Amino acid sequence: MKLIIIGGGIAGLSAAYYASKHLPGAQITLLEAGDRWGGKIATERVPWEGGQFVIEGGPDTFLATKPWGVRLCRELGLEDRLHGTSKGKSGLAPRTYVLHKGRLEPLPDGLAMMLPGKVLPMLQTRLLTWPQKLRMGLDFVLPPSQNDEDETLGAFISRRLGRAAYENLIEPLMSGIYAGDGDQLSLLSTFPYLRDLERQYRSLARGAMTMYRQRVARGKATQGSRSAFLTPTTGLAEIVEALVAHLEGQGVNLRLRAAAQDVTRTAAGWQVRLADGETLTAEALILATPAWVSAALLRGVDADLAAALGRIPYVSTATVTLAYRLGDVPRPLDGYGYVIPRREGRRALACTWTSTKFPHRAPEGYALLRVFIGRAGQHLSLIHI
């Protein structure tokens, strides 16, 4: 059998692996538009006074949570390399913080999946005003709703808590995860346990409580257990590198630079025909391209399915990476970073005390940083760094 994958990202990668594994014999091929493996994974290591700064251009780290990141880095010999955050010097997680009115805030402790696990610290918290603190009070007493359609994130956590903790609390800690608008971000499509939260428990407040008194109590019965976020000691390319060189031992085809210009249906399977056009033929065909990538290469074979593809929006966003001196900082990295709510009107929407998260990835003596900048109803093109 052969079979053709297209996207030479990780998801393209990981689909190779996998089926070299469970097809045996099949010929491979995966093609990659571009001049390295990893797509948005893109790791620099800079040497510098005896260590190395590890700067990502991408994602930092991967969900342990979700189990399949930390089964590939076993399967691949990797996960005596897997790093968690760091705890600091005390044992205990850093804060991260909101930029509020200009100051830093820190986050209330105890959130659940984003959502306020514990009473007291939001009661003490300066993100919000005691009558912001009441309406998000009436979570307890609110009826859950009982309408099966979708709706926003936005609207749900208004209609929850307030607007004011969606704006102040939630909004910031979404976008840094998907730079995205949560008044347009469907709730089913990125948070779906959140309605399962308040069905179950009938307030998200008792059901974030209820999480976090289960995590704790593990947290308690698994003394030195791993951190929610994975990283391996040099970088998140570490998976890419280990994924191609498994590759390139199971004979299957690897070709850079080999954009693919569209795919056709038939009797025997499929076509692809290249951008220097070259012609691949498979019985199966695997896209692991972006949408509107996929939704150009598939315009001839299903066209609605290709307006589909074609109408889910994309952010851009920049990562912009600083490395200084520990003594020029003018404040402690106490902290894990800040998160930038929507409503402070600036252009960047988080930024990562890297060095503080990962020791490792700076050496001794310096702090690194990474800023983000672009969420939704931004244009790069129109940002002056």
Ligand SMILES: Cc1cc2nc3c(=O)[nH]c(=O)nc-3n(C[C@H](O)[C@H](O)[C@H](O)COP(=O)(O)OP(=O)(O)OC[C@H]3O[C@@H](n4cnc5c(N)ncnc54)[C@H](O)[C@@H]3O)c2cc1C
Given for the second form:
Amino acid sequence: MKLIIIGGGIAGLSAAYYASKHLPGAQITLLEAGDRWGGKIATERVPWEGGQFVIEGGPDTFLATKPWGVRLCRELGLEDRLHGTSKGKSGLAPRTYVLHKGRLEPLPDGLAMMLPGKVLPMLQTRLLTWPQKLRMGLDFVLPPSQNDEDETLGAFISRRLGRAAYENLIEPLMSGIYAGDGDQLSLLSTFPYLRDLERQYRSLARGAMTMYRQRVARGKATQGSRSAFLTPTTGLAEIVEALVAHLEGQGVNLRLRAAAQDVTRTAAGWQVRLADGETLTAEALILATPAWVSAALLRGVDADLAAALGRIPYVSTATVTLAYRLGDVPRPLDGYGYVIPRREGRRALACTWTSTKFPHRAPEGYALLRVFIGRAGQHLSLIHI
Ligand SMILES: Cc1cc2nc3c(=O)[nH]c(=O)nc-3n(C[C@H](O)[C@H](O)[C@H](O)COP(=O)(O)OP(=O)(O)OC[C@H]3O[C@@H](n4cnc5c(N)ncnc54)[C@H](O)[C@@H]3O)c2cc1C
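So that was the form predicted alone. Now I'd like the form predicted together with the ligand, please.
Following is the full complex, with the preceding chain placed first.
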């Protein structure tokens, strides 16, 4: 059997890995338009004064709660190289800040899945005024919506906790994950568990407080266990490098600078034409390309599917990594960094203090910071860096 996979990011590489594992004897070809593997995973290792900076251009961790990433690392022999985020000197996870009216304010302690899981820190936070806190408290008495229709994340949180809680607390945290506009993002596609919490506990805060207590109890029972976010010692590229080495060993045909131009159906399967005119055929095809690329490739195969894929909006973002001598940084980097609510009107949406999160990613005596720029409604072409 011949299989062609288009796209050499983590999705295409893992598809090739599992195909080579489960389809013995299959002839597998992986096509990548660019001149390197990994797609959005882009790790640079910069030697410096006997140590090195590990700079992630794209993702820097994956969620431990989703088991497939850990399982893949285990199969590739990388499990012992996986690190969680640093707990800091106190043994407690360092705080995260929010830029609020130009100042860094700590996120209230006790957030559970973005929601307030403890009352006292919410009463003490300077991110909300007293009337805004009182509005949040209405969540305990407001009846849950019986409507099964989807709604936007912004509308849902504003309905339960008030608009200020959405703008000052939830929106910046959500932006750190999706870089999207919460007033457009579907609740059911992004955070479906929030609707479940509303239904189950008749209040988001009550649900979050229960989850927070369960998490603390679990944490006490499994002290020293792994963090929620994992990454190999010298960056996510380790997974890409291990996959490429494994696939080469399995005889998978790995082709860089091989952009698929179009795809057609044939009686025997599929025909893929490359940008240089070469044509390949296969019985099976996997597209692991961004939705707009898949839309263009499938236009002649299934117009409806291509149109649906073409409607998926994307946003351009950039990351800028900065390194300083620690002595030149004017404040202690006592946290994982800060998020910036949309209403602050800044070009950046977050700044991660990488050398606090992963101390081994900067040489001794240096700070490494990563700034995220660009989000929905604030495309890079519109902001002048
Ligand atoms: C700044 C940033 C930070 C992120 N942080 C995290 C994080 O911490 N944790 C997390 O889990 N996720 C994170 N993400 C999301 C994560 O990076 C992506 O979901 C994931 O890498 C996507 O992988 P993919 O293989 O689906 O797509 P891609 O990585 O986009 O790979 C698609 C590949 O297809 C190739 N291609 C395109 N057109 C063609 C063609 N015509 N022919 C052949 N090849 C083609 C491209 O060159 C590319 O290599 C982050 C994303 C960004 C941008």
